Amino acid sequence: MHLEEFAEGSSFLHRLDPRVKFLAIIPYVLVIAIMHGQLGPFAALLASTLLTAVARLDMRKLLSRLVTVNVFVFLLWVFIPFSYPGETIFQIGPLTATREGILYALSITLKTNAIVLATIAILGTSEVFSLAHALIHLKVPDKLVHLFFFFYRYMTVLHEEYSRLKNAMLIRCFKAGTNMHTYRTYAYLVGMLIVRSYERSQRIYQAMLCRGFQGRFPVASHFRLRKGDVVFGLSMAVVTVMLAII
């Protein structure tokens, strides 16, 4: 489980201070946000794709996180057009899709992927320790930047965890099914994964001690501000205007 795919690359928005990476992301985000209508949502998706390719990633990891995010979205498109208030499309049965039911749905659909895509962009090409590092400087409270860090850090371990107890089931010929040893089997391995997890934290907890810590990272280097994040900054600040104004 590899979370920081995005992050290996040397493009413009890689070599970028995390720091105005997330002054730019939180307002174009807001705004895009609390759009509404279908125009603004769309100029936001091209933004944003706009920002992938200047990113250049890899398309087939794009495409397949993009995926994965769609699948809830089409969730949306099953119940919104149907329970929408508005003028009847068509009917399936008793269910009756409206228009305005349809639109809405586009205009989530058109939101939810420009901010997928501006998020992977621009955050998503800084490593996990540059966006704490940020976050550091920009004042947040330091136990949100622990759990955040702690978080991102651990997902994968945590991962690599339940692959080793799930290979332990199939190699003693476990086959889910819907019964009670399943059910039972499965409220072991979530069980297991608590305690190995509370275990593995204590372990981590004293050895951060043993090594000096006192509730807060030391900081070895800082960000240096570049004329390429300036200019960068002033055109999302541009950007986000633009689609606020729409």
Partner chain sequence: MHISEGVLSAPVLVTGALLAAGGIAVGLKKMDYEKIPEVAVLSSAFFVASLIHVPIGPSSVHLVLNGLLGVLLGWMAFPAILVALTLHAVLFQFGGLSSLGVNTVIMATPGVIAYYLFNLPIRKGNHLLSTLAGFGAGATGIALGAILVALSLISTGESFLGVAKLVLVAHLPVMVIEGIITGFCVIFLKKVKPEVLEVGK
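Mind giving me the form predicted in complex with its partner chain, seeing as the form predicted alone was just shown?
The next block holds one chain only.
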């Protein structure tokens, strides 16, 4: 399972301190999320596109990601223009599309894409474990960060277990269909995954006790704030304030 699709690279954004990344992106995303109108979201989309350019991401992967995200947005375009009160633009049968409705749907589309692009460019370009490490520095409760750490660490392991179970099913000529046998089989597959994850978690805990776990993980690499981090943090702050004013 290759998950960190955008984390490989050597751009300016890839090398930034993850602590600064969180401090920069959270206000940025929140300001965009609560925007109204079209001008602000459009400016935000431009800013986010600029960020993806700085991150020098693989365009094909980026576009395929955007397509998935926009499926829900497409659904909104089917409904919103016809149910928002306002000045009529055109009619299809009994449905009337309003100017305000179209503008509203456009606003949501711009906002969604602006936030998604920024998230990929800023957070997607760091390894998940270094993001988790940064969260500890940002005073997120340590239980929560440990939970996240184990969750992510063992996801790939459990995915391998899943592939093994699935192969075993396929070897025995399992064919999925709309019937009770299929549902029962999937239920047992899920059950087996849960059993294996539970047993593994017991072993993990025992291994932690053996190594004298004291509630902290020692890390080999530490964060160091560099000039680039400060410049990035400040420029993101300026952009965020400007977007908030628009």
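Residue numbers count along the first chain shown, from 1. In this text, rigid core is short for the largest set of C-alphas that superpose within 1.5 Å between two forms. Because the structure is predicted, anything quoted here is derived from the model rather than measured.
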- After fitting the core, A176 CA displacement of 2 Å or more between these two forms: yes
Relative to the superposed rigid core, does the CA atom of R153 travel 2 Å or more between these two forms? yes
task = Return yes or no for H36: a CA shift of at least 2 Å between these two forms, with the rigid core superposed?
result = no
